[in-house]
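Below you'll find only one chain, the form predicted alone, shown as structure tokens.
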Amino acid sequence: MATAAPEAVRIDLGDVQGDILRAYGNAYERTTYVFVGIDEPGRGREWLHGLVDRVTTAAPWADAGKPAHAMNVAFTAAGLRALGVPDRVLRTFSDEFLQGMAERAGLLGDTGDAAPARWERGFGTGEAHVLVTINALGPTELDAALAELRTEVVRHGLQIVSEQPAQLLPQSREHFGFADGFAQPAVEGVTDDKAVGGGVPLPHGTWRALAPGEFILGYPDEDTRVDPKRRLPNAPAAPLGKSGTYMVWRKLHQDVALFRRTVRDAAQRLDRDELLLRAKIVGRWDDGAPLVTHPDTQPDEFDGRAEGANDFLYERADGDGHRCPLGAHIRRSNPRDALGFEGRLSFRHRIIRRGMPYGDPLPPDALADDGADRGLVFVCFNASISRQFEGIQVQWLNDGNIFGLGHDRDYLLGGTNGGSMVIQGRPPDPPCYLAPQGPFVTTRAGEYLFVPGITALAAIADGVTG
């Protein structure tokens, strides 16, 4: 007897944070994190009041269209703590969570200079304890709302701990230079549209959303499909539990002019086109068109939006790493079908991803280090941490054996030692080998984060939380 489909599961986007399901895309062209320390806890809940009216959600902007900033709330689990919410609830939460990055940093592979002890101040210590995060249309409106957030913290008697500006590279650029964003996941209800390329692949060359729960706590995920009692995922304790998600907040320095001179000189020795080999490393050409589909020259025009544009499997085109190798970052970090059994090892580890580049890009031709800080504001949400976004560092970045590549790490972020990697050679070019450089990456401070929904966001300013 053929199962019933599910029903469709309507989620509440008005309860939801806006940042979490909504892309403010490139039109918010600034973007600042603002950490806020808090000493007393109804100075904190007083404070918390203020904002939750004013705090972004997903449910569609009114005809007017997009407002001049977007405004979304985040705690660590010494925030919750700090502002009084009962151990009993807290053990509601999940155990990395509650356990924070920085104890989780060996797992991690954050060692040496990317070592919580080198973080910048205030992260990992439990300083940090209330992101806000502020999406602006341009400095104007970014400078408007952060003098009004900093001088309701200093009224209320409240820290700043950190503030990281980011904005957008000319070109929706990363500062290596790739385009980045693409293959962000379907939710079902919500960008059912996006399936192709970034849902789950069925059989017959079709597609489909993953399911909210995934994403948004308090809703049905992959498991509740199948379970002949609907049971929902776990979450924490009501209020809190509906609604929400955690959120993974790092800031990743890039050391360009290392992985500029790397890949010329990769490129001399092996004999190489240089654009090429940059594009075999991370999966896609600069402009983000896969190599699964353009595996040769890089396209006139490439259109990350267009319909098709991401429809394509590894397993099914290119199960041997001719076209995109089996060691590249986009192939490691979203294996899509490449482990097997049509992808179903693989969409349950699936983020929604929301960062933001931050510092001045290295002029394009240097390769010399300037000294400046400059890098990508990771920023991912997930309803399970270790499952999703620790899940893609620890096994799949970390460590290559489950793509049968051994040790080797992803070589864009291997960590303090670098990685390596394997380039499959197209008959009858042979393979080559790219040796352990870098790091090209380094991890210079990072939290967990609870987002709750916006009644969980009410309840936790009332001191109402359990």
Contents of the next structure:
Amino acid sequence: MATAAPEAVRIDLGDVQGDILRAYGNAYERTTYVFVGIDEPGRGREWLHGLVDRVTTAAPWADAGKPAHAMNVAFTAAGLRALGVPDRVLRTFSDEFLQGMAERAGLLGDTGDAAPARWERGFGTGEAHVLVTINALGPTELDAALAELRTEVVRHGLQIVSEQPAQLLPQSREHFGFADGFAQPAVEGVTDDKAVGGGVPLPHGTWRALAPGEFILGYPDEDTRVDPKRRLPNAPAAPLGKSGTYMVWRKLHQDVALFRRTVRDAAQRLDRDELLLRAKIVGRWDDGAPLVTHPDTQPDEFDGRAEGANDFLYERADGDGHRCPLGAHIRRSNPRDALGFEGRLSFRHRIIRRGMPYGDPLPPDALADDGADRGLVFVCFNASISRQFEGIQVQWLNDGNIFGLGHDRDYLLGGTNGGSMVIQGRPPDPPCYLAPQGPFVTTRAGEYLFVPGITALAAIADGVTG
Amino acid sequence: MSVATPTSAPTTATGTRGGNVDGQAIAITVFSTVKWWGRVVLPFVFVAPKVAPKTLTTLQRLSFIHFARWSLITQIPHNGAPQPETKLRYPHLYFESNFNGGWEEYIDAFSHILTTGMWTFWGSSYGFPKALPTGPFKAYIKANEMEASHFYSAYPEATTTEIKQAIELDPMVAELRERADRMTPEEFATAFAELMSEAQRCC
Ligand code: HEM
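Could you present the same protein in the form predicted in complex with its partner chain, rather than the form predicted alone shown above?
Every chain and every other molecule in the complex is listed next, the one we just looked at coming first.
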């Protein structure tokens, strides 16, 4: 098909909130997510008014370096309503955002212990309105920023519904012990340097970054980048639709002891190396090295952010899954070209992940649960929650059909009925089966949010959203 | 017509209306009005060796799609009262397909993988916007889609991919079973591992 050459896009970084397109990553060690409830639109807007100028944008940091803390703001649908955004404007937001995460629980697999009825207080009930995310260099900076925020919230007669602290664990590991967070989509005009392995694979072994509209509203996406009429993708009505994005926030409890015991037992039963078995479940070794490029042993040193570290495809190198199992977490959550058709069934289902572990780590060799709450605050950004986040969660992680894996669910997450997986192989290591286990991961809270651009945020604060 | 009602906003998790879903199976039904020349061209398209079959071969590789069927409707059968008689002033293209997964993914597959095939089938329909970009294409399908008032799947928990896999697996297992009686436990262990290695490649 003839396609118009897309024009280079320039993103107005000063109008986009920080931490979406470029990770604060290792820049900030501490994060606290504060959910605020608003019972009177006027007071809510007044509070926001004082906040607008302090919200951190995506504009590169000046010579002075990174600020001691960064602050970002997002809204639930109930929050926009509570701030007086009229229905006629709200109707221009996506259906799934307006419904909210709790309404979509059945679809997402949040049932049984993970059902909204069992979520933490204030979530899925319409009480959580505004999410203020504070990233800080350390505990002192965090405390100072939080104290200021709490004072202002109280002064305006608003409520803090929930505060969720999170912190970077050593070597960017999540609680199960895997390096996490570095495989990210490459975005045109922002992270073009990460296109190899992070963008869209092209014939002849090259890659290109994804159109920014996949992650930022008001810009061309993968669909419209080649539209001769240059129509823009669906977005909320102006001025809200520019420079914003949708955010998925999920508090995912991890049962670390259960995961360790299950993997240890399976390794003994199947007579497999435990470290390799862990890698088979995720598709990467503990240090992040991909199985496709490092099938036999974990490399001595691996830097997931180094050039080329993420450069691999599945079909030709590992079509049968003998290196990276067909049901491994990363092969499911970003199948690259594994679904055939040169990746055309997967390139529109990408998300930017900005999660952060919460809770203290379980001591290294412990195999019994200590009852402590720990897990991952899963955060992702996407222009369409239904196409991107939900597509991954529902079609790829919670079901195996598209990969020829029947009803197998992702083994790493498990879900209410547990995950199961086949580890492909050939004699002397024939394929083996990991039977369903109790849930390693349980959803404890969650919300769908809208992250406005800076101009849009000011409009919400001013009450002039249309 | 009493068999279908126009589809508006999606109401189920799969991105389509409840009437279109039975277990793992999803139905999609689309009627579009065809321009005069479509009536001439479409019958050829359906049988032309280079056009329809090519699309159909690709369709077969997309194993989450059970089938897709396009037919040209020139009159609506009349079954007697109380059904009112309907005269069609234009021919209509009737599209019916069943699939597993989600509505969005299904239409995306049509847009991105069967791009030209879509034009061949729907190009003669009024208002057809082309299969790419997907936004207008999806809007077009949504606008012309009907919710099924009765959709039934005999095996609601099974997908076609699973059934194809099971059909491939069945003779392999039968063959091993047949040989098993004559094997020592060691021979069986080897044969079983071989079967597993072979079977993991099913579809
Ligand atoms: C507690 C729950 C989870 C844990 C412990 C976890 C862990 C991991 C790990 C260790 C990696 C590999 C490191 C990396 O690529 O950055 C990874 C990658 C990834 N995960 Fe998860 N994950 C969890 C939940 C989820 C959920 C709920 C989703 C989406 C709905 C998801 C989507 C992804 C994606 C898209 C990748 C990148 C794959 C790639 O680009 O190759 N994860 N995850």
